[in-house]
Every structure is written in C-alpha cells, then in structure tokens.
Amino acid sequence: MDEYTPKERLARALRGEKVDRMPAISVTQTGTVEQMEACGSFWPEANEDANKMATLAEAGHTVIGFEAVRVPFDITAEAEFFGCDIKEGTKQQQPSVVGHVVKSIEDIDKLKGYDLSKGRIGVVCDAIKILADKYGNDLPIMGSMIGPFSLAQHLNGDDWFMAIMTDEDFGFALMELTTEFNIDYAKKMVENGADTMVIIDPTASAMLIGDEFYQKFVVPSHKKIVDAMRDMNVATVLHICGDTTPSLTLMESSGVDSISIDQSVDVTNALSKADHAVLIGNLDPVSVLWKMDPDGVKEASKKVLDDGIRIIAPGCGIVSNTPNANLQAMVEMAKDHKY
C-alpha cells in the first residue's frame, strides 16, 4: 500500500478510503497548559491574536505530534461575533457565553448583513492563513466552528429548546440565520487554507430534543453546510456531545463524512449503527487522557482500536491540564495502528 502524507492520509481516512495507517489527530480542541508553556503562547491571548492562536495550534503538531493543525480552541467566537456577552477565559479555562441577544424575529433581522472580517471570526480566519502558508502542503489544516443549532441556542438562551416546539416560524428563522452564517464562515476558512471542516454542535442532540425535532431543525442545516463543503472538496466532521448512538443514522443522513463520538458511546454498538460515516473517537478526555499515566492511555487506546474505531481521538475537547506525555501516548498508538 502507498505511503501517504498526513494531508493525503486524513483526507482519505475521513472519506472511508484505504490508507497505509491511522491518522494521528484530534478533531476537538487541542490547547493545553503544557503546550502553552512549550511554545510561549497562552490563553486567553491565544484566543484573541491570530499569530498567538497559530503558534499554540502549531504546538499540537510540533510538541504532541498531531498530524494536523486546528483552530480555534473554544466555541464562543461565533456568539461573541453576534453580540452575546462572553465571560473571558483564563490560562486554564475557555471563555463561555453568559448573555444572549435574540428574543424575536425582529432581533434576528438586526443580525443580518454581517462582516466576517470583524472580531474573533476574523482572527480565526487569519490564523488559518498563517498555518496554511506554513504547513498547507503537507499537513491538514482543520477549521472548526460551533454548529447552527448550538449557535442558535447561544443567541437565544435556554428558551431555545422550548422555542423550536412552540414557535416554528421563529425557530426556522433563527436556524436560517445561523446556517447561512456557518456556510459563509466555513467558506472563508476554506478560502484562507482550511481543507477539513469540523462542526461542533453540542446541544444539537436527538437525546435532548427528540428525533422529530432533530430531523426538522438540525439535519437540513447540517446538510447545507456539508453540501457547501463538498462543493469545495472539503471533508466534514460532526461532533455532538453525549451518547449519540440512537441517532447516528439521523446524524449521517446529512451526508457528513465523519462523526466524532463522545466517550459515553459504545464503539462496537455505534459501528453497527453507522452505515456510511467514518467514526472518530472516543478516548475519555478526563478519566483517561487527563487522569491516567501514559501506560494507562495506551491500554485504553488499544481497547478503542480493538473495538474497531476508524480514527482514534479524544471523545470531546482536551482538558487544558492534560499532560503532554498522555497525548503523545495516544498519538503513538494511532501511528502504530495499521488497517
């Protein structure tokens, strides 16, 4: 079998094509304190400055050994872009959304006509350009964004879960805005050099809203994003938190290339549910990657590999205090795994 560059290997693996060995990646956030100390770029500044963001993303490759570089590190830039109040992060903690801006269709109308060069959205795109200029010939450049359903929840607050059930006109209007934004944002990341797109949609869970509302509000939006990326020859990864096993068929109906599964998902069961999408995951970022020693990580990784996962990776965002040695142990297991 041919030996591929990391860029070729990941592109093929995400689409279920034959590769020489497993890619060593994380599709969820990669920043850790030890990496910050190694490269000199720290949160929260690395969330706000394109050069610092690129430097910390690069550490995932140069320090840990991930065969891809990925930005950003949090899922609040999109809500901040639209005017939501944000609690600033720290060296160890990511920022969070604490205030919302949409209560009515009139509020939605006010958010149209946005400029993607502004705020942290522009910073992320600039960081992608920096990384692509340096690594784009050989390494995958992964862009990531919060998905349209979870962005709608950030904009509307917890009222969102009731709104989709009691006011469909409002629900569809907000999803139209967030989906259009996601497509525009993803296209700009690709234009700046991203070749893989990760959609992090944590609250878009059929376990939370039921199959009916997932089918009605989530699938069409995800499909529009996936179709836009496919037109640009960009592979897509979808991550939704929690045990998504019962809804994997619904999730892959959007046409997404790959699905990142949470640590609460049983891999063997999940593989029996997913007919087309490549499954990525699902090492526990807390009890395994943070809490264990490297030998424990290797043992846990072997179990996930033996269960048949196609691409081993963290089951959710990496905890900032995770030791480099533990992430390196996961990478080592991935690189040693032949299909």
Given for the second form:
Amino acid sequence: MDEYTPKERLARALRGEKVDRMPAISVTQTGTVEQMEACGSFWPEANEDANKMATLAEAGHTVIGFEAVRVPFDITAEAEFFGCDIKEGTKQQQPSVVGHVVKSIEDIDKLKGYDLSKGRIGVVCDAIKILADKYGNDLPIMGSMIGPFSLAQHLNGDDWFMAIMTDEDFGFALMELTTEFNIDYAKKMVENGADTMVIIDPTASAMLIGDEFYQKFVVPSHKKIVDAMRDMNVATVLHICGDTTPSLTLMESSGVDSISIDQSVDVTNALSKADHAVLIGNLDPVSVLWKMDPDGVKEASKKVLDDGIRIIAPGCGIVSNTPNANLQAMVEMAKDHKY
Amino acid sequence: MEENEIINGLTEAVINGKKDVASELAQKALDEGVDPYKAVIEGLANGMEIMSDKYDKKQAFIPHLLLASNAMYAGMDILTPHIKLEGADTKKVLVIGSVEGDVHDIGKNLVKTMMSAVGFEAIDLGKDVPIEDFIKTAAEKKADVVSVSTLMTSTMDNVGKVVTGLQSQGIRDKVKVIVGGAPITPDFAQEIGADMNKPDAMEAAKWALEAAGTLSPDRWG
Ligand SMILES: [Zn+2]
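Requested next: the structure of the form predicted together with its partner chain (the form predicted alone having been shown above).
Time for the whole complex; same chain goes first.
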C-alpha cells in the first residue's frame, strides 16, 4: 500500500520532505501525438478549448501513467493575451510568438488593467477547473505559465536583451507588468484548483544574460511569484533551459521549492551546487525520450537516478512525436525508486 | 586622426556596443583614406571577435553581444560599399536562416554576425524559412556555406529536410552545411548528413571560412 496519495506525495517531494517513493511526473509539457490519438483530443484545438485541453492533459495520467495532470502545452497564451501575434501550432507543433507589442513605457501602460477571463488564459483556468473537479482529491493539478522575464522578451522582442542594459527604467517597468500579471494569473489558476505552479522561464538564463542582470531583473520577480504561491500553500517549480549549473544558487535564492534542470546539466555537479531547491530532471527529450527505445530510456533513467536526482522527469518539454512506451518506461523507473 | 587610432576606435566601439561611435569612426576612416577592408577586419571584426571570446569566458553575455553586433553592422554599413575585391578575393557567400517552423532568430543572428565578421557575405533568409528557399537561394547565389538552425525540438526534422533537398537538387557537394541550435548535437548533424555542428557562433564562423576554402572555386560551372 502506498503511504501517500499522488497529490500528497508530490506536494511533499517538491518541498524536499520525506516520501515513500519517487512521484512519476513531468513538470514540462506532456502532450504527444500518440496520446492525442488515444484520447481523441488534438493540437492545435487542445490549446484553444478547455474541454479538449483537459482531455489531453488527462491522457498524461490515463495513457502514460503520470501521477499528475498538467496544463497547458505551450508558453504563448500569455503573450497572445497581451496582443502579440501568434503563429498557430499544428498537431505536432506548439504555437509560437511572432509579433511583439511593447516598444516603450507608454506601450506598457496601455497593457495595464487586463481581464484574466479573456483569451486562452481563461481557457487554461477553465481546463484546470475541469481537471480539479475530476481528479483534485487524488492527483496533483499542475498549472504552468511562462515566467516574467521570458514574457517580457515575448512582448518586447529580442531588443529586450539590450533594453535591460541600455534602458533600466523601461526594463524594470516591463518586469513589473509581467510579474504582476504572473502573480494574478497564478492565483487564478490556484483558485480554479491548481495546487502546483510551474514557472517556465527559458530565456531568463544567467548563462545568457549573466549573473548581474539575472540578480537584478529575474530574482526579485521570481521571489514575488514564489511568495504569493507559498501564501496559498502552492509548491513552485522553476524551469530554465540550458546548462544552469553555475546559476543554481542564484536561481534558488528566489525561494523556489524545486528547479527543473535541462539535459545539458550534470546532475552530480548540480546537486553539489543547489542548497535547498529540489532538483528535477533531466532526461534528454530528444536523444533519449524521443529517439531511444524503452530499454534505452530505462538505462538513461538509471544513470540519472544513480546520480541522485530527486525527481526524474524530462529535461525540457516533451517532443510531440515521443512514443508512449518511452514515457511509460520513465514513469515505471520513477515509481520503482525509493530514496 | 591617425589610422591606428581610427582602427582601435572601431574595435573599442564594437566592444562597448557604441553604434553611433562606430558609424562616426567608419565615416572618418573613409574621409581619412583608411583602407575600408582593413577598417572592417582589423577594427570592427576584431572587436566582435574579442566580444565572442569574452562570451565564451562568461565575461560578456547576450546583451553585450547584441549591442556589439549592432555597432559592428553600423560601421560595416558605411564601410562595406567601398570595399573593392578582385578575383580570388571575392567574398565567400553564406546562406543562413532559422528553419521552417522556428520563429526564433537570436541564435541565428549571432551566427550571422560572426560569419560577417570573418568576411562572409551573409544572405539572411530570416526565420521560419521554407525548406525550398534554402535550396533555391544556395543555387542562385552560388553559396559556399549554408547555415540552418532551430531552437525547437519540433522542427529538427526540417533541418534534415534542407540537407535532403540540397542532395536531390544535386548541389549538396557544392556547399558546406552547418547546422546549429540548442537541441542539435554533433550526432544529429552527422545523422542528417550535415558537415558540422558547433555550439558556438565564432567557432562556427571560423570553421565555415576554412571549409569554404576547400571548395573548388569553379564548382558552380
Ligand atoms: Zn527547457
């Protein structure tokens, strides 16, 4: 008999508390074509419709065996909400942001006073409600959103990377907007039933912008989000792409409960850097989860587990063509693992 | 102003990301009769190379690189039209783009900057580039190097399709193909039949220049 429900187990594991065994989850996106075919809910519609979104998220549990359900499957709803042009996704591909709406402080002011029931932000919250009503007693309900720095980059375009250096007032003003939005949105997801919050902030990498800018622009903002979630008893996970090893100390200084590390991070090394954050990862979504067979996945999982990862999971978003059998192999490895 | 003062000034302007200073000094170089080719290579490109080196050593980051890149282009816009090349000295041609489905181009832009810095004429197809456009442009412009990149795992297959397309048009051997972007590994590059994958933009540029040199100049007939 399991000592904990999946919901209790993950809540404890993400906070570094003692659990009976490893939870089997993915903190990054879970949608794949094989799951779509199994449940009849496909991208791109599953990005737009709350019922379809919930159905595909549910397949992560019923088809793959993840001990959680998680929405959404992309990180563009937030930029779309603020009016950025989006290139629609396909069955295999997530939507992407192609247009930017903020050039000046005046543009930022125009975006204030938003209505969170609008657009796909509202859809994601509705999907969370559907999932929470069905599974909320037993399974973790994971809400995910793009982080404030990457959202700022979506809103401002690549000029954003220069703006943080050349125009601090503008940089702080945009971060203030995105951070407030992130907090409001996260709270709304929680009110709808989310109990775990994943912050995907791919471009907020200290490897890209350096420690100094990360400290100045990213840490305070992550801290505000983490604090708001902690007040609601919600555990937080931060995912940043790339080799974040040298920045783990800085990343966890926001107080975030767990950090999802990319496949390019060496687990042993990372464990020696992170002080309190629980490390999650880091199977390569391409060369392992997509391209290998289940035995290969198990072997790669074993290595990461032996290295001492706290929760095994994909190192970044799951590729849509990933076979079910490979994800199931990862799930099996997680469930079999005791600390 | 002395020639070496101008050249050093151009290097400094790039390092400090000062676009206006780079333009001013580029104009000054022309006014004072400094060889524009020398001003680009020893001045601007040198600055970009120093920045790339600093980036590798984690002493500079993307914001600094982008500002440096802007400064370099500001200077090059003024100087390049005055560079006269003869015979074998003609510029090597690079066709570069982010593959169809990928709307990111910051990585691609940095590679383009470094390629320009080492002396390529860069034909930038932009982002989300249809596979045929790489092939058509490579043939039309008699390219030396084709650079295809993606940041997204979902579009990696399209990178392979560019190589296959070059093959089926019979021009694969006329160009060197370099592929790059976060999810791309040397193994993947080999698997799809590309010539090279480099994690670093300056290394990519240096490799490309050398590889282009091994191509027969009359291969396009
Ligand atoms: Zn990632």
